[in-house]
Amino acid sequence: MIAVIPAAGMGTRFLPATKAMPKEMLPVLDKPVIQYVVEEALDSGVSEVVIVNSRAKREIEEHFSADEALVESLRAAGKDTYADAVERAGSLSVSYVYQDEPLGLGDAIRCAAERAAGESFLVLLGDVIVTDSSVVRRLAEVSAEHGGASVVAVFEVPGDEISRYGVIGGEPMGDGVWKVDRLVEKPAKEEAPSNLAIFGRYLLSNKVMELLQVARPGAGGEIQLTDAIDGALTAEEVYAVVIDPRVGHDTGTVAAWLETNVRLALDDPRYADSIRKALGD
């Protein structure tokens, strides 16, 4: 199974910072956002991590490339900790496909169709950092329990925020699992089938990829992944797993990115004391 990480977006919410640097390369503590997502995918045991990139974002590929000269220079200066960090980033196994036009998340995912090779695949959105592979592994467990069905991670959101997300409808089955009967992309509050929004982690069947190949634009004039998953319901079952949103750290807006840096810094012994002092705790 492969993991697909979309990374071709423009990052307009972070302008002008993202004028010369991809949003995915914004640092959270001492690593760029996308490295956390790649590490999560690799720790889950996938066979390949495929980044859907823009040809203009060469910085992402440079980050995951080996830099022996820099490593040697750091080691010569006695900076082995930094050398180890650079060496690790360059050793992470990733490959790339390209989205040439910003036609939506569904379009980005279908760019990886050949890599998926007719099998189930993971999608990990880069706006949310999960610092371990617990969510992905839970999706895999539920999928296996239901014959390889598609499974999405969801979390509860307030009604006034529901229009920002893809939302599921369905019936609870116990143990945090729902059988999904419909998915709606960015519904109005009064039209939302539930308060459960997609979290940004998916395990999807090949049927979803097949539907993306023939998909037409939906909400916002874009190819919507949610629409393809909803379409798959006519042929197969889809499930959802309700997760605690605290396992994820949002980086999709400036305020959320700042909060994520603070939250993770407070959990990191390297930075916790300094942050608490700065915050007056």
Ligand code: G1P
Given for the second form:
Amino acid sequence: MIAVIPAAGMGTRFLPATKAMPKEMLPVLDKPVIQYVVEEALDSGVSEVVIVNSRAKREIEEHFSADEALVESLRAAGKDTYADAVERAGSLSVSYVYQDEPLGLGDAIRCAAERAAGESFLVLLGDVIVTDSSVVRRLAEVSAEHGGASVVAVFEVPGDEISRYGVIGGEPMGDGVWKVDRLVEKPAKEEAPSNLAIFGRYLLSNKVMELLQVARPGAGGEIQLTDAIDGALTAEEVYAVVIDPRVGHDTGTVAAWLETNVRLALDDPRYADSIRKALGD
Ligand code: G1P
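Okay, that's the form predicted alone, but what's the structure of the form predicted in complex with this ligand?
Up next: the whole complex, starting with the chain shown before.
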């Protein structure tokens, strides 16, 4: 099974920081956001990680390429920790497909159709960092329990925030699992079928990929992944797993990205003391 990571977005919310740099390359502590997402995917045991890139963004590909000269010079200078970090980034196995126009998340995902090769696939959105593979492993577990069905991770969201997300409707089956009967992208608050929003981690069947090939624009005039999953419901079952939102660290807005940096720094022995001091604790 492959994992697809869309990375062709514009990064508008981070301008001017993202004027000359992809938003996926913004650092959280000492690593770019997209490296966390790639590591999460690889830790879950996928066969291939496919980044949907835009042709304009060479930096992401440079980041995941080997740089032997840099590693050598760092080693010669006795900077082995940095050499190891550079080597690691260059050794993560990723490949690329390209989205030529920003037509929406569903369009980004369908760019990876050939790579998915008719099988189920994972989707990991880069706006949220999950520092281990627990969420994707849970999706795989629930999918296996239901004959390989599509499964989306969802989390509870307060009413006034629900229209920012894709939202599921359905029936709880116990153990945090829901049988989904409807998915709606960015519903008005009054029309949301539940308070459970799509979190940005999906395990999807090939049927969803097939539907994306013929998808038409939905909410916001964009090709929506949520609509294709909803369309698959006429042919097959879809499940949702409710997760604790605290497993995710949002990087989608400047405020959330700052908060994520602080929270992860407080958890990291390399930075915890100085951050605590700076915050006056
Ligand atoms: C995307 C999805 C949405 C999901 C959200 C999670 O929306 O379309 O269904 O709930 O990610 O972050 P976006 O944030 O790109 O508008």
